[in-house]
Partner chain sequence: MTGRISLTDVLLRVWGVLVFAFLFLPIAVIIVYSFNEGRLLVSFTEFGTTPFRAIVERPAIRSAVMVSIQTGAIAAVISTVLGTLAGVAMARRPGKWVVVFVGLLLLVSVTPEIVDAVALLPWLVLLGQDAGMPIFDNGVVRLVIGHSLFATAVVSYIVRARLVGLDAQLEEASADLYATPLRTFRRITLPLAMPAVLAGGLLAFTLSLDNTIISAFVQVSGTTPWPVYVLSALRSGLRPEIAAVSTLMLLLTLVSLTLVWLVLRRAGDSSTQIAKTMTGN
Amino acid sequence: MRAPKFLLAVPAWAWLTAFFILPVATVVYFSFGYKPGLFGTHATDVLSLDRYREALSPTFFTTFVNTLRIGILGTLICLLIGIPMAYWMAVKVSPRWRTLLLALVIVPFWTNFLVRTIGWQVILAPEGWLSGLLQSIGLRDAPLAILYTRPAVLLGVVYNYLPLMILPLFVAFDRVGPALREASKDLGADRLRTFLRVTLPMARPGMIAGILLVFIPLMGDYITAVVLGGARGNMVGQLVASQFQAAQNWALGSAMAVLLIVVIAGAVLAGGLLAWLVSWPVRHRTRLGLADLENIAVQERA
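Structure of this chain only, please, in the form predicted together with the partner chain.
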């Protein structure tokens, strides 16, 4: 008798079930419970949706809206910074330098997240060097007052997630290759037209990957908000953490955690739907994909 096909995956499966599926399921279960008295953290003898109502009350609702705003804005800024950057690296830079530049994007990404963010705290601090510099050259007459504000959090998330946007975009631009751009040029398109009509549409998988890689972790981020936003840069992540740590209200914290996942999934779906609707008129124009070209090449060789 042959062993089942998934035999080798069983250990990983079991491990992830024991320490991911079951704990997360417990959180979902807790979210229907309540906090019994001052010293209890959670109780589930009476189940209700009350915690969700509480989590969506005006007090916490603004935080959800704020998180969503920072998430969308941060992702868009990353995309706007990342497209020219990745295009430059994949198309303009000579292959010899490309490896080095890629390494230079990867290094900050793998540098400790918290430490990088603290680096920004040092830069933005009112008593820090940037503040002193700006004052001494006369650009500001008071110390820098950006630390512990929302713009600081936005700057921090853009900084922290930018490599996750650049790398998939780079891979996508790299895959397009010079042949199609040359073909477009030969057919009379100018450079801007070639970029907008050939290169950019072909890089769409990279853009989608980049947007997801940035948006999803950004929405759950709480380190950046703690380090650069203080009490005022509140994100849902902080809210969840404080319910579990300071407030010891696991039921409410669980409901917020579940809502966070729902909001992320909902935003991704809504974004996908929007992109689909917007591209509706474009999609009905005939366009060759890379796969088609490869197929043609294979047929010709045969």
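For the two forms, the rigid core is made up of the largest set of C-alpha atoms that agree within 1.5 Å on superposition. Residue numbers count along the first chain shown, from 1. Just so it is clear, the structure is predicted and the values come from calculations on it, not from any experiment. Compared with the form predicted alone:
Can you now output the form predicted alone? The one shown was the form predicted together with the partner chain.
Partners and other molecules have been left off, which leaves just the chain.
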């Protein structure tokens, strides 16, 4: 009990060091090496930046741009779907049904990620039941041709990562007490204005958490690209996996992985800075309004 307080964090730091810092440092070190011959995987006796130049060549750079486009668009779609869904679950649904709805949101995680993605491959196949249904009711006169395209990859990532957006948004909306919404209505605000000026700003931490939980793993996803995209849905994660497994070029794969980390960090920082600059005037007005609402809510409780 008299030990230094920082010892409580030692297990966490040891875990992060062993399973995050050291593996990432190893990948960074390998990225400066090269592939020694046909049967070698990596060598680091001569260090250079050649693998980064190779990874940024026009062939691979296009894949980086495509991955960033899918990551941003997929995250935005998850956000647009997740906000109304989470708000409905947290505010409109009776408390006795919320547990069931949360369980239904989590149900997809009970199944393996690969199995869920293969399920969409079966559904979107030209000879699948969805294609047959659309043709039988007259909405299409030819088999469905969405499989192995970028829209199929986008559909797959939204399906796989949407629960990671809904759950933190639900927690954020649930923490906005009804007293604040009632106080906003007492001041003359309608439902839409209450949502935009009170509920949504107070749910900002949940939105940030959901965006990070979706965008970061989505950028590194390669299973969805392989199963649903084929050659047309190529993503950086797929390239990294192919360099480590098929090509056995660990140096080039490591350079791609490091660049992917840099792209993700840069996109998160740029997005955060842009959101802060755009929302500063609104945040300043909202802060003043929420202070008045909290005072009214306290008075109503009293």
